[in-house]
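Shown here is one chain on its own, the form predicted on its own, set out as structure tokens.
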Amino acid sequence: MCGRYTIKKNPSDYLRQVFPGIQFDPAFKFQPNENVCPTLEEPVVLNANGVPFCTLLRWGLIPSWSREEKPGTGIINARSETVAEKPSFKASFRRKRCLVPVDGFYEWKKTGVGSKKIPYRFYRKSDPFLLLAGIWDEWERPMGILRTFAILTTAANASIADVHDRMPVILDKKQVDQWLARNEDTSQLSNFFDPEKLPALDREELDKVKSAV
């Protein structure tokens, strides 16, 4: 799974390079965070009337048909193997796909000594950001609409498999336009989920992860 990530640098300039016509929510205000956890509002790129649009959404998907807000964090990850079928995800997968810019994410490796685990941060030295595949939805509540997102995961590739058996789906710059397109034919998107085609990641072993902000 992907349950914590980092976004220590403002992604705005990077996103302008990837999407020359991108627009930003006037209310968008970047806050760096070395330990992004579920329920926080973080930068997400979605399709707004055919134009890439960067805004803040809350991490932890609440499907539009939910009768009430889920307790706790909502659904933070969606398995790519079943995202097209599960009721909580399939409508968003068809019509509300998004990108989550991060500059790294955490996984913890079991040591075999009691409950002790070693945290690792995964990132790419060759690229300042990773663009994670996500889905989003909006839920109507009495005080207004709540927009939330989840990150897609797949089986881990060789660069992470010794630490964890899952990893987020990372898209390259050639795939992002197709991912954001409002095309309900998702048959070609499953090609993006093959762990052997995902980029190799660099890593750093950490003593601990800073507390969430």
Second form
Amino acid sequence: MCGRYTIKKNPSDYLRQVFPGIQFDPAFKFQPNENVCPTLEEPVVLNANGVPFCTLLRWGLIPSWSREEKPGTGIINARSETVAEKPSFKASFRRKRCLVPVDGFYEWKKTGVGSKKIPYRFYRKSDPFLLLAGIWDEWERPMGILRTFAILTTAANASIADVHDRMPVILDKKQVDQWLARNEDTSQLSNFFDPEKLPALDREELDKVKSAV
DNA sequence: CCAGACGTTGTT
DNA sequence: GTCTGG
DNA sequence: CCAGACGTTGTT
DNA sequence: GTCTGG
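With the form predicted on its own done, generate the form predicted in complex with the DNA in the same format.
To see the whole picture, the full complex is given below, headed by that same chain.
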């Protein structure tokens, strides 16, 4: 799965290469973080009137129809296998897809010794960032609109399966335009979710994940 | 038809 | 063990 | 997702 | 909003 990640480097230049014409939210401020956790506001790229748009959204999806009170942390992951059908995700999957730039994500391997878990950081040496597939939504509060996102997951591929059985969906640069397209015909998108077509990842084993900034 | 739930993970 | 906050 | 807290009474 | 159970 994907419940923690890193964004140590500013993704702006990378995003400008991948998305010529990308616009940045004037409110966008990059905060490096080696331990991004749910509820933080983090950079995503979404489609704003046909233009790739980088802005900050809160991690933990709160669907637009959520009732008042206690949406809590929201939903941090959505299974790619069922995202097109689940009532909670269907509308966002059709109309509000996004990309989450990260430079690593964490998975914890259970050791069987007590409840000890060893953290691993996965990343790709050949590319400074990974672009994760996400969906977002907006929830109208009394005090303004809260925009949130969730990261899609799929089965682990061979490069991480010994650590954990799920991983985030990582999109190739050739796929990201189609992912962001304002196209409600999502029938082709499930081709992006095949774990064995996702990149092989490099890893580092850690003693501890540095606490959130 | 309306009312009520709507998720993932991991763990049991 | 289980919940909450980040 | 993990890390950290988790409670009451009475007395100072 | 949209699906499921009754």
